[in-house]
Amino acid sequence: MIFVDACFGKPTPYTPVWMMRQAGRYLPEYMEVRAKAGNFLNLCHNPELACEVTLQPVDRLGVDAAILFSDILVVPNEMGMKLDFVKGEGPVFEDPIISQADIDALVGGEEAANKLVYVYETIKLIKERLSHDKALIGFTGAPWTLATYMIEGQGTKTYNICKKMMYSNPELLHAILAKVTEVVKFYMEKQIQAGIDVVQIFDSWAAAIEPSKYDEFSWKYMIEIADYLKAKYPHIPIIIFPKGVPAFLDQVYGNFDVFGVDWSTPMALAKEKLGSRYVLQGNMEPCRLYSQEATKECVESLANTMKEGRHIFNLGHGILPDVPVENAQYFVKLCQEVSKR
């Protein structure tokens, strides 16, 4: 598979491309399936429908990899936290974690991972239907990103409840992170056993932590997961994507294969700091997809920056819901053509 080869830095006929959130609201056919499911969580829980939306962008756009359709918050949900997706607000947990007793009440380890059976069934269905030359990416949220939702109860702009815990009761925060990390290890292992080809760990809220605390409260937990998986499944590439971390590049270490570069980090800087150790993925600003001219400018610049480096084309975060489908198609085709030249 060209995508797996690229993750390991092997030569490929062109630079492969996929997009974060490529199975999503910008596709009318996705919206039809979502309506059929009734709500977002029902869609995540229905292997047949989740398989269908996973495959839509592969058929429509010609990307080199599919990414499993699911949500990072199914993990704390199956650990025992009641999750709702509230219109206009996003995901909400009814009873956020505030004490050690709350942590102790959560289901942990393999027992929690076993409850995510609908995810593994989705993976098996996708693998039956996905073209053999296309890779399937499985994923998880990083323990820090998951913990922020579990502690705050919903998305936040300030992270003040989490960060209050970080500075005033770090032992409690570490207890949450350690419990989530154990579940995620088994969850990713079971995704691999079900058939995924590549793992991606999303640290969407990495930028909420100051650089001097990042390793302690986020990075080391992601590397613990990577070490666990690499020891057992060295043939499965691991991508780590921390969003908004240009200040942390000197702190990056660990046994993984691909570093996802977000749009706020210049690709030339990431190449200088990390390009000799990791394949780099990214990092077009997603809003460039509103203009084919802006897309072309960025793709050609990225191809030029990375022509002596190991690279996977992607956006620097997820595709937005109102991007015209033809612009997404243009981006994928252009990435493949430019890198062939």
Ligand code: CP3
Given for the second form:
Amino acid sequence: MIFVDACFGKPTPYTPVWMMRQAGRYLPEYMEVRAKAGNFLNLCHNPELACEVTLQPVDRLGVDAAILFSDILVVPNEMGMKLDFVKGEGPVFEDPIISQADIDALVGGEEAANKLVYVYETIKLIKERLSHDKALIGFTGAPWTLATYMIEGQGTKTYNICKKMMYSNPELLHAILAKVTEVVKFYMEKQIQAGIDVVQIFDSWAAAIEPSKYDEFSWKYMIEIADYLKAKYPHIPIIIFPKGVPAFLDQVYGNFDVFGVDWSTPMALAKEKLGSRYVLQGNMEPCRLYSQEATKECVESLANTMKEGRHIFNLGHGILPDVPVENAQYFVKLCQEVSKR
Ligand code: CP3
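Complement to the form predicted on its own: the form predicted together with coproporphyrinogen III (CP3):
Now the full complex is given, and it begins with the chain already shown.
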């Protein structure tokens, strides 16, 4: 598989490409299936329909990898937190975690991971139907990013509840992070056993932590997960995507394969700091997809910066719902063309 080879830094006929959030609302066929499912969570819980929407961007765009259709928040949901996706507001947990008793009440470890059977069923269906030259990416949220929702109860601009805990009761925050980390280890192991080819860990809210605290509250937990998986499944590449951490690049360490570069970090800087140790993924600013000209300028510049480097094309965060499908197609084709060797 070109994608897996590229993750391990092996030479490939061209640089592979996929897009974060490639299965989603910018595709009319996604909206049709979501309507059939009734709502977003039903769609995540239905392996047949989740498989269908996973494959849609592969058929439409010709990306080199599919990403499992699910959500990072199914993990805290199966640990016992009631989850709703409220129209216009995004995800909401009714009873956020505020005490050690709340943490103790959560389902942990393998027991929680076993409740995510619908994810493993979806993976098996996708692997039956996905073309053998395309990779299937499984994923999880980073413990920190998951904890932000578990503590705040919803998305936040300030992260003040989490950060109050970080600075005034760090032991409690670590207890949450440790419990989530245990579940995620089993969850990713079971995704691998079900058939995924690559793991990506999304630390979407990394930038909320000041650089001197980032290792303690997020990075080390992701590396603990990577170490656990690498010891057992060294043939499965691991991608870590911490969004918005240019100030942390000098401190990056650990046994994983691909560093996902977000759009706020110049690719040349990431290459200088990390390019000899990790394959780099990314990092077009997703809003460039509104303009084919802006897309072309960025893809050519990335190809030029990474021409002797080890690279996977992607956006620097998820695609937005109002991007024209033909522009997404244009991006994928162009990445594959400009990097032909
Ligand atoms: O194509 C893919 O990338 C696979 C599917 C996927 C979804 N969510 C589907 C989804 C993946 C990998 C995720 C990860 C995810 N979920 C992250 C990390 C990635 C990132 O973008 O930073 C985060 C932070 C979440 C939490 C989440 N889920 C939020 C904040 C929201 C609401 C905001 C929004 O975009 O609407 C969701 C809902 C969600 N997850 C949708 C999709 C397609 C939209 C739901 C819908 O159909 O209405």
